[in-house]
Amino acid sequence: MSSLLKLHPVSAVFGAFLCLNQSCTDSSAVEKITVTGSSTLAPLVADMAGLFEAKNPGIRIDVQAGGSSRGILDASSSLADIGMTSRNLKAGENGLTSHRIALDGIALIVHSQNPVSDLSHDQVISIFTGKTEFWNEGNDRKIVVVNKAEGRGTLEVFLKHFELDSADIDADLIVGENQQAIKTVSGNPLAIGYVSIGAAEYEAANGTPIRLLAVDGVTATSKTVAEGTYPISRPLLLVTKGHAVPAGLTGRFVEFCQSTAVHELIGSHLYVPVRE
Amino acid sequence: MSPSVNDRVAGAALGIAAWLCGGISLLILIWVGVEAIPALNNDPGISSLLGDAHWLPGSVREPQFGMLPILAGSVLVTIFSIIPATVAGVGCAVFQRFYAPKWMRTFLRRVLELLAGIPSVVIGFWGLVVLVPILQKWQPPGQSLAAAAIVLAIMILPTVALTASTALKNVSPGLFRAAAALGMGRARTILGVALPTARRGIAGGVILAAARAIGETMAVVMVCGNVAQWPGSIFDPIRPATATIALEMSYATAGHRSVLFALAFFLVLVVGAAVGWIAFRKPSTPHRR
């Protein structure tokens, strides 16, 4: 018994040593690029990297999540070859080229029992700032405004589109992730919230009792986002240093992420591929 | 190798391990405190943390960092969960020790241990999809101080019940024989002898449970509504400190980030004070009346 117990740690250490050695020799032989940034984008880009690696043996692409701002910082300081960001570059973030790989629309959602199916730009503002308090004229169905927590990408896009400040929003409930927003709205017939369009479409198609609202008469679907007619969306970007498509492996990977070969993958992550 | 050498080696190794454990907690506290310094000092400064009316760290127009409603949220949700958990937990322990037949005693204990082992995110999810819709039909919007308190009470109930049960078990049999000799009935024995004798053990369990309640995050984020406000009633949404940190930390920069560390620092202090109180309170003399 005791000899068995002793064997385990020893073999584990030995194994780890072997792995270490192997990865050392490997990394000297392979070409490697590093991608960091947006945690929204990281799972998608990691899958793209996996596909790219499978097609190009001897290449390693290291994808790390850490937020859009870090992706931009790392790309401009050359800590990473490519940065990922789920928002447009801000003023002052210079010296970078952005490459759009997908779009993410933001849909307003209500419970499917709610008869409302279309809101105007001004009605949305009026509801979220607390000026419109009731769904009906009889004033007995009070609107429950579900807002996102400070700092969420969807909140920023929402505020920017409707030209609001976070202090203007009169929220009844605050949630974190898309899933929490969907669960909250699907459990409350009086609620209105907003989430990533892909996630909302997926849930609605799978029987979750939510409805995606049209805004100013434009229905909220991946299709209208791709066509550019649906107004509330954000780009999902890769950023690289310099003012041109970079040469070598980095450039090849960026081009691959923009090619039709990854459209299916983008769809499976519930985002909208960019169709030129 | 002589046993004394073995002893010394083992003693040294274990000593290092012990100091490491203590040192890590101290290091974390120092680190959190250091990170909180800018927020307490001038960015936005303690007067803003305690004086601002609202919590609007992301506002471009006028950021506000009023953390009092958030700290109140933490305290309120802890109080409102600890009261029902204590009543139910101690009741459960008394029943298990003094009334339940033997098979049920073991069964109850296993069930409580199982409840203690359910991950908080699972209880939170149950709260969101089962409890909240019920509350919402009755007292909208559903996500509220009440929902968070109920979910937390369920989570900490096993801690209270199991520690109370152990404390009752440790009451000296001699005391029960004496009570019986005095002709005391079962109810009288429980109220007059068992509970007073076991009160330190029970209180220790309650404090541990309270520390867990104030520190719990995942389950609370899902059901408390997360609006940073002074609740007007138990059915209004609240936002405890832990929920604030969980929701905002990964997106916070500079001053905002430091404010979250200040929140964490206050939280660690409160939990530390609670744990310290158990560890260092004077051992009371055995119950005499």
Given for the second form:
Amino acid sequence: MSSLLKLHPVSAVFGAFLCLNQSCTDSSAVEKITVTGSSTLAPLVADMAGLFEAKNPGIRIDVQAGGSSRGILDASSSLADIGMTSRNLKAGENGLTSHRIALDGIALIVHSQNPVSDLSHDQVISIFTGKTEFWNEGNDRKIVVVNKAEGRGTLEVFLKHFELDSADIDADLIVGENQQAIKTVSGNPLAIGYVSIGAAEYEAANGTPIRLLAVDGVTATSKTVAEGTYPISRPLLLVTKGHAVPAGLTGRFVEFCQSTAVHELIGSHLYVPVRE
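Having seen the form predicted together with its partner chain, could you give me the form predicted on its own?
Only one chain is given; partner chains and other molecules are left out.
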């Protein structure tokens, strides 16, 4: 025991309908695609979909969250046209093409009342594996470890970076999407968790009582992610079935999400646009 010192179903037809006017509309003529996956990406992609729909009347894009693993599985099994993932594809996740649309980092967060501002790589491992149990020498401030649920891209990136397995984590609480993690940590001065830097920066700037911790002396900001200096960073991806950019509406939307037309939108979500 140690302490941490530094601190659409088909519609039924009930009668014949004869349309003699070309302005008559048929809802079945609306083009639709479905996008599912990462809760980190979902708000951004939903806003991208809104812009795309505004530029392309008669198109509907349905964006649903549920985690990176869901997005990858749905795209692979054709339950969705596009999957969203906030991690790279893993070995065995075959038959898909990834399309990078932005970059993000993962921030360790604590309550703003916690005086700790920086953790080393080894300190993070010690806390999340239960070797370090207390915030102070007096052992009266027990650390509450908040971990992410299986299937979350944030969890996968965290484990990979710190070379841990899920079984290694000694968690007190398990949460899902970023907002749940932020709410949990902001409500407990002894808690520590990890979330998207973009989500954390936004919440902290708008009065949510959390602090983003530096890791090995590097501050957790969108700027350090863009500079390539922040150690825990990740691509934000759209994935499609097959080995090329798909044809038709799906491909058009993917290309839109990678275009300069959405760079400002990406920045407004506090992610880093991909400039290639």
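Basically, rigid core = biggest C-alpha set you can superpose within 1.5 Å across the two forms. Numbering follows the first chain given and starts at 1. It should be emphasised that the depicted structure is a prediction, and the values quoted were computed from it without experimental measurement.
* Asked: Through what angle, in whole degrees, does the smaller rigid part rotate relative to the larger one between these two forms?
  -> Value: 26 degrees, smaller part relative to larger.
* between these two forms, how far the Cα of Leu44 shifts once the core is aligned, in Å -> C-alpha shift for Leu44: 3.5 Å.
* **Core-referenced Cα shift (Å), Phe253, between these two forms** => Residue shift at the C-alpha: 7.2 Å.
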